[in-house]
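Only one chain comes next, encoded as structure tokens, the form predicted on its own.
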Amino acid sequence: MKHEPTRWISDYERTGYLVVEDCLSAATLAALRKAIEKITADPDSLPTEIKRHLDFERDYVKKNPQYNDLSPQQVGNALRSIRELPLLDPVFADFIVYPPVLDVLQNLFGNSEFSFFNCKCIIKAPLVSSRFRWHRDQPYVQYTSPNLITAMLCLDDMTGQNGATIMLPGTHRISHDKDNPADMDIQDKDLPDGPRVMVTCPAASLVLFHGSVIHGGGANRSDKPRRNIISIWAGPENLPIAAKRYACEGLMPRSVKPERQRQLYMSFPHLFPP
């Protein structure tokens, strides 16, 4: 990964999103793909403790047929997302402290005291995936401040054919209610005027965007999956207000506070030996 903190900050502040190529090493990319494929190979056969973290495309199509031209039967047992990744495989938990991602986040937040919220995998299954509605991530993340960054790691190339994410640059600066439920499903007629930018990039890229940026995406009609590992991070002094907590929520991998460093070392003793 090429370190370009000046460009990172400039692009992020101007548009609300940033693309950093070659963020993942070849070994890390292979390990993450392998762990995801263990889950997606035959999800119906997985034990209940894992299946409760899976979202199937067929269930989504039943509730939201407007986002897919196919029927629930036609999409088969394709997965749409895998939640709570740190609970499912140690490789995902360890990835919370992956230095290249933390380097970019620390520059964008301008501070070392940022914290982890949650981590999941978004899947656009080949040939059958649904479109992604226009939305902001912020309403999902119930924190005291909108200072939130979504970090999307591409396990596969993102292309127009496989449903690459489309950003509405600058929409992070538009005044809005940070807890507006309507922001989870924004209709075309309600979108602000301005450009729409399709984010295309090779596998191993990191795409980061502000929690208030409006984005969406098309369906995957290619013959290969498009998988992204999504982690969300909260800025300094940004605190949760929801009753629910996620796996590893609140860890602060770059904190300089001794008690936070102790928490990190005790959480990952195999990565931070005495």
Ligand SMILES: O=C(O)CCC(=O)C(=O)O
Contents of the next structure:
Amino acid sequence: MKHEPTRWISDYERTGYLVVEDCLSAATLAALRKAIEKITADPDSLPTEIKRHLDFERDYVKKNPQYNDLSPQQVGNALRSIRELPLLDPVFADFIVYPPVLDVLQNLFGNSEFSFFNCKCIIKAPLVSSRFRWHRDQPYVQYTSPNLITAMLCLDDMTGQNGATIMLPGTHRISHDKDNPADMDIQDKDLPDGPRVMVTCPAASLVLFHGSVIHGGGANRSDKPRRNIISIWAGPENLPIAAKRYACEGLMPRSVKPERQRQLYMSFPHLFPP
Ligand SMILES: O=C(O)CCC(=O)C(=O)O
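Given the form predicted on its own, corresponding form predicted together with the ligand:
To see the whole picture, the full complex is given below, headed by that same chain.
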């Protein structure tokens, strides 16, 4: 990864998002793909304790037929997302402290005291995925402040054919209520004027965006999966207000506070030996 903090900050502040290529080593990319493929290979056969974290495309299409031209039967056993990754394989838990991702986050937050919210994999399954509604991430997160960054690690190239994410640059600056449920599904007619930018980038890229940026994306009609590992991070003193907590929520891997560092070392003793 090229270390370009000035470019990172200026792109992010201007547009609300940033693309950093070459963020993953080949070995980490291979390990993450392998762990995801263990789950996607035959999801119906997995034990209940794993299945409860899986969202099937067929269930989504049943409830939201407007986002897919196919029927629930036609999408088969394709997965749409895998939630709570840190619970499912140690490779995902360890990824919370992956230094290149933390370097970019620390620059964008301008501070070491940012914290982990949650981590999932979004899958656009080959040939059958739904398209993604226009939305902001913020209302899903339920924190005291809008200072949130979504960090999306691309396990595959993002292309026009496989449903690359589409951003509406600058929409983080439009005044809005941070917890407006209408921002979870914004209709085309309600989108602000302005360009729509399709984020095409190679596998191993990191795409980061502000919790207020409006984004969406097309379906995957290519013959290969398009998968992103998505973690959400909260800025300094930005605190949860919902009753529910996610796996590893609240860890602060770059904190300079001794108790936070102790929490981190004790959470990942194999990565931080005494
Ligand atoms: O994977 C993508 O293209 C974006 C996913 C997304 O918008 C989300 O998880 O909120």
